[in-house]
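Single chain ahead, by itself, as structure tokens, in the form predicted alone.
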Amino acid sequence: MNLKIYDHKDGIKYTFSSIPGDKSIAHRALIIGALPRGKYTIKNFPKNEDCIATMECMKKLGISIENSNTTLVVESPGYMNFTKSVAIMDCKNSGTTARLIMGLMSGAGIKGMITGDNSLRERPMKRVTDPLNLMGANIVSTEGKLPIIINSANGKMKAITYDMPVASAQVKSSIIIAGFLSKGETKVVEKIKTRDHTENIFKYLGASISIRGNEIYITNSPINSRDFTIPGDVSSAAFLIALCLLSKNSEITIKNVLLNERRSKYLCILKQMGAKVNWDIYEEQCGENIGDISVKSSVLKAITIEREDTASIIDEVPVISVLAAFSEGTTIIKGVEELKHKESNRIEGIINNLKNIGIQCYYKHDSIIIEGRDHYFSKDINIVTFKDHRIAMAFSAAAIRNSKNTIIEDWEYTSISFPECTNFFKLFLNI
């Protein structure tokens, strides 16, 4: 389905008192909520494609799911009472529900296959089955990429001390995850620090974990079921305040939004860029800060984004660069090779939208180079997605500087993060 943008509108003024719930925070509490024996809900739970995989791998092992609406009532027989054999995990698009279900099916003695759809299938897994296969795991892989088969350890899996060869937190949780089920005590060192949902939740949840500067230690001990509200998701909020950037006297609040330390650079680096937002945190719900952000339209100024800072904000840099098309001046972005690894390659998917939209940019030394001013144009132009959510959902933000329709290709994958976002968006758009 191609999703056509003939208009926009200017001179918004609207509060969103909530929004879907955080993926990341939805997936780990399934994941690791469910660690312990115990009922428990998740409120707010967000209904898309990605999250719902993760429900529908945990009830294969013997969880009990009651879906009503966005709450989700949980019963666990804790994962000693796991079903130790499983078909087949099928984890749709979704690279952390895949390598967050790695290391808990090889912590649990687990056996099964984990697979994919086309796009998943394509992305490296080795960076999980090597340093699970360490601790003690049996995953065959061909080629590092799934599917692969789990045989079970036989509760043999033992602590290791691993530094992270890339910063990702999708690999950092899945060693944690194994870590809290084997024996000793496990130690994950980060060059660049991702973000810490899954230390979050752990800690929440009561067990031994403990942070020091860049190393994380996680030891097996009791644990607790407790009751979730997810925050709201602030990657998908990324994409409303964009349209309110880019749009004329234009004025938005988000409420009730994740503002999580490695989850609000995006926040940060929009300060950076003299952009008029703000944010107030006022609450914490499951270990992490809630509260509320306000934009206003702004004119924007180009920037360098350090490679240390890319890995918190490495699944809004798509918009980011969308940003940076219309801001005066020379954007960096740094330390970006991650993006060739996500959904689609990523780094060509802005680069070539980009361009056709008539920004200079490319590709040089691990970085996208964005030569950005302040303007409008008039065409109509086609943006090719790659099927990939959040460079559908980053190109539609250029929509508001084009006076002519813009045509978003395979609009319908952005069910898989964000599936109500035409509701959201269609208070900028004409669609």
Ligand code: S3P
Second form
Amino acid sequence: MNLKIYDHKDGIKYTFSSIPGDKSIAHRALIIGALPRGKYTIKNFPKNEDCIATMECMKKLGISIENSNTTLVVESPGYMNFTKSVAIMDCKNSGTTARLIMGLMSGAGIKGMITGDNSLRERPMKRVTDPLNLMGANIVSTEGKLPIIINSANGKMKAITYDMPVASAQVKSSIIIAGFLSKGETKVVEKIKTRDHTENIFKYLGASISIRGNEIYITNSPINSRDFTIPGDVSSAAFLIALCLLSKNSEITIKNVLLNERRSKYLCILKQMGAKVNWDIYEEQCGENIGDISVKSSVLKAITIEREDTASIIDEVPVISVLAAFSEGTTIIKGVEELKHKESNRIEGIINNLKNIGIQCYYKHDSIIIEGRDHYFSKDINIVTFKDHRIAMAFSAAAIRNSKNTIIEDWEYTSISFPECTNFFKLFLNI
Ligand code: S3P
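Following the display of the form predicted alone, present the structure of the form predicted together with this ligand.
To see the whole picture, the full complex is given below, headed by that same chain.
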């Protein structure tokens, strides 16, 4: 289904009292939250397709999940009593589901096949199966891709010391979960720090986990079931913020958003670009900082984003690239290699679509380089999204600067992370 954006609106003043819960935390509230035996609630659970895939996988392990609106009531028999053999775990489009469930199944001694849709079956899994096999998981795969078969170590996984070869929170989390379920102390060392929601949730549940610099240590210990309220997803907020920045005379506030410092780097980068954006942390909830973000229409300038910072904005690179197209000067985003392995090859998605709207840009030495200027354009354009939710939403922000029609192909894929986005984006866009 294509989305046709035929005009945009300026002069918007609006406060969003809430936005759907953070996808990364929601997956973990189900996967890690259900490790102890007990009943708990998850409030502000985002009903996107990725999180629903995790919900369905967890049900297959014998966990009961009742849901009304955005609240889930989860009842778990505890990991020792999970169903020990599952025919197929279908993770659909969700890399986080596949990689975290792999750690869970391996550690808890559950046999079964893990698979997903065409996009997920193309994504690299060796980065997870290698360390899990070193721990004794006995996972078989063809060319390191899904489907994989876990033959189960039957509760006999052993701890590992693992130096992360790639900056990936999904890989790190998979090892931490398996490490928690193994004998001995597992140590994971990151070269570049990635999002730390897994560590935060284990702490929140009372696990024996410690973090020293770039090293994470975890051992098995008693943990307790606890309730969760999921803060608003800052990666979804990112698109609304971009719409506001590129429109004229607008001002928005988004309340109750996740402001974990490894996820709010996007906001710091916007500030460097000259954006009028402010945020204020007012509370800690379930081990995570939350607060409000306020944004005003801004004139932006180009910046250079260093390799060490890219891991913290990995999901925001598409929207930053669109903003860079409307910023004065040459923006360089370094260390983008991992974008080739997302729901689509996002480097191609970014470069092709930016060229399509008349921007000079290229990919060289693992960097995206964009020659931007603060401008408006007038051209009927078709955005090719490669069925990637973040490419679709990022390029809807470009429509703010287009006086002709912007067609976004395969818009329905936005439901992977933000099914409600059309209603939110309508504030700025005539759809
Ligand atoms: C995620 C980690 C990142 C991110 C993804 C969610 C997570 O993936 O791109 O959207 O929840 O751990 P990688 O671990 O592949 O970098």
